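Coming up is one lone chain in structure tokens, specifically the form predicted in complex with the partner chain.
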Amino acid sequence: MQIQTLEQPSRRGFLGAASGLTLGFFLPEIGRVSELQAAPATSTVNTWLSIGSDETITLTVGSSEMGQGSFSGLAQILAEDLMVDYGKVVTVQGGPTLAAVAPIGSAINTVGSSVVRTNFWKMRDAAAGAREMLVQAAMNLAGDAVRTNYSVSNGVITHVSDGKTWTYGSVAAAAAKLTPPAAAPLVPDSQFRLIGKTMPRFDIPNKVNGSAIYGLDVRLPNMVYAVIRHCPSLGGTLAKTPTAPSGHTVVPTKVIPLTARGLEAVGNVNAVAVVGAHTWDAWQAARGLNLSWTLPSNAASLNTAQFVADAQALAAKATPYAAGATNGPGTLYTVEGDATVASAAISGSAKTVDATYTLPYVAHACMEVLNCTVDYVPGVKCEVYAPTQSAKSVLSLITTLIPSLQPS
């Protein structure tokens, strides 16, 4: 892969690099569906297409590939208009950034099933623009200004009458010096080779032989393992720091009081982490701890029956959601239209049906067991390996917790 020392993106967010063609473009960060229409700033770049002199084609994407197939889908779209084999595209996970103008494929939040459907046209435009720059570079070498003299297939540019060919890699460096076209033509629907077709996903082979690395599989030199025991009640606190159990000879076992996160427990120490030589070691030590908790005064009423009763009481009297209002805790979000009109309609009906539906208080469960691995050297670095679809949020949290460290 060629050098990716990047500066402020040039015109239209496109950028050339010395030993190949690198195009930067923006894939919007989608927080919720209502933001889908927001136009991105053209000066913001978070996705990179690189075509190296060695014929490599690399697409760096900030979104997370979690098995939903986004990377393969984007590569499929890219390969169509770049006119290369699908299998030639290498997709790379971009790292997170907090910068407003993001360097190389910033990792963003990946939500709303939005990666492919919101990026389809941007990916196609970027690919078509790159293709035309590469063709133009070949035309310049040939001293020919007639585009219709050239065809492209599988990353090879051919002069249709004399048969002379140029690979993308051979003209990538020259193409990088050209100005991106304003509106490169897209491949007509009738000529699609890839779009709309079912293609094999890139991530499948490593998921059938155990070689795919998940968060829980990260191994760093001299790492230790920790497990956490939480207070059994929300709002409770650790009454007394327990003594670290002995008998763990490989790595001294430590017990670390943890500060709670969340509105209800700011500042509380409501868990302990037990560190050991390996998962089972730490687990056994944690199980053996005799922990003493100070439970909240309402601990006895923290149960499902009480939650349902509280919710029903709130539903009867809570303030309905209002656009533009604060809408704090306890807001009734399900009222639509005019409640007085509804009441009048109900009282005027010949027959009414009254039913209460309740849903369990369920977790938005993750696929992989919650975990993360941290390589922290105070004052030097804090590297976090985590299975997350919000890498940017993780980076933001770290810089908040450790102000002396800023993203590299």
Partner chain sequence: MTLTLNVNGKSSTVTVSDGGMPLLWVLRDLLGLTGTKYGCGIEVCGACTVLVDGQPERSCDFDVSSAVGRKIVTIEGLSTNRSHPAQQAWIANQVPQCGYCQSGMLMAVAGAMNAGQHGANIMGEVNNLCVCGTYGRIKSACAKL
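Next block, the form predicted on its own, ref. the form predicted in complex with the partner chain:
What comes next is one chain alone, with no partners or other molecules.
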């Protein structure tokens, strides 16, 4: 991820270029599933569609592809109403931005498994709008203003009376000069070619043949590698900085602001990074460190049995979640509906079944080891390569830690 800003869209969210048609459109930035109902119709512009005069169709997606198939799903939806072959769409990862209204194609948060379902209608509207702009450009060239005299199939516009055709690429530049339609007809459900169908995912081939680039694959000139040893208990601190192994550097690390680490105190030195020339050397050096930690007084009670007991106690007496309230630690969250309504229904039932399901306290870990690569030149640049679902947060953190560096 490189710190950058992208070109701001026009008032209506559309941009035209001489070489083709570029269409920016609004997709809601959703943080959690519970926010779906309250989400505004438009909040940020984070995706764009570009149709080039060379027939390329590029969809720049602000969300992250995390294995859910989001890029393929959005391309599938787009291709339906754009009336092009699914295989013609190329998806590109957008970069981050701190702009209050994010420029087209910029990266936002990817959470709640919401990328496809929250973007479905906006993606379809944008595709249909772009399609009608391209058709209008062809109509202007033909001199026939009757829309029903034209058909569209696989990115080709046909004037049905004389059979004359125009590809999207041939009219893209002219379409970019037109005013976007306020609304455009969508493909009827009965005519779906792609939506609801099983299609090959874009990300699978590279993952199968080994060519996919993950965070740990990044290699830059003169890189060094760090392996981190964390305190074995939340809230613990490093009692003494250890001696650095020969050929390595030891860097105590601490909790910093903006990382949402709950009640853990900002400034706590809670880990040690060992830096070496190679991953294996750094790993072995970190394993060999003799570390001494100052643990919190409740460290002994931080175990699965105690967590289960605390959870059962809270389930019986905790304050229920309230929309718009602070909802601090110990809040009782309900999966569906209203807790008061549920309690009343249970109380009025002739028979009730009470069951408790528990899981052990385990890490919410990703399959790839958490990592990032930073190329920092003081006063010049800071480039961060990170497998993340919140590129915007990474950018915010970097600019906070290094105020002299701003997105450029």
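Numbering follows the first chain given and starts at 1. Between two forms, the rigid core is defined as the largest C-alpha subset superposing within 1.5 Å. These figures come from a predicted structure and were not determined experimentally.
Indicate whether P296 shows a C-alpha shift of 2 Å or more between these two forms, with the rigid core used for the fit.
-> The answer is yes, as the C-alpha of P296 shifts between these two forms by 2 Å or more after core alignment.
Once the core is aligned, please say if the CA of Y86 is shifted by at least 2 angstroms between these two forms.
-> Shift of 2 Å or more: no.
Superposing on the rigid core, do we see a C-alpha displacement of 2 Å or more at G169 between these two forms?
-> For G169, whose C-alpha is compared between these two forms after core superposition, the shift is less than 2 Å.
Taking the rigid core as fixed, quantify in angstrom how much the C-alpha of T352 shifts between these two forms.
-> Its C-alpha position differs by 10.8 Å.
Look at the Cα of A305 between these two forms with the rigid core superposed and state its shift in Å.
-> So the C-alpha of this residue moves 6.1 Å.
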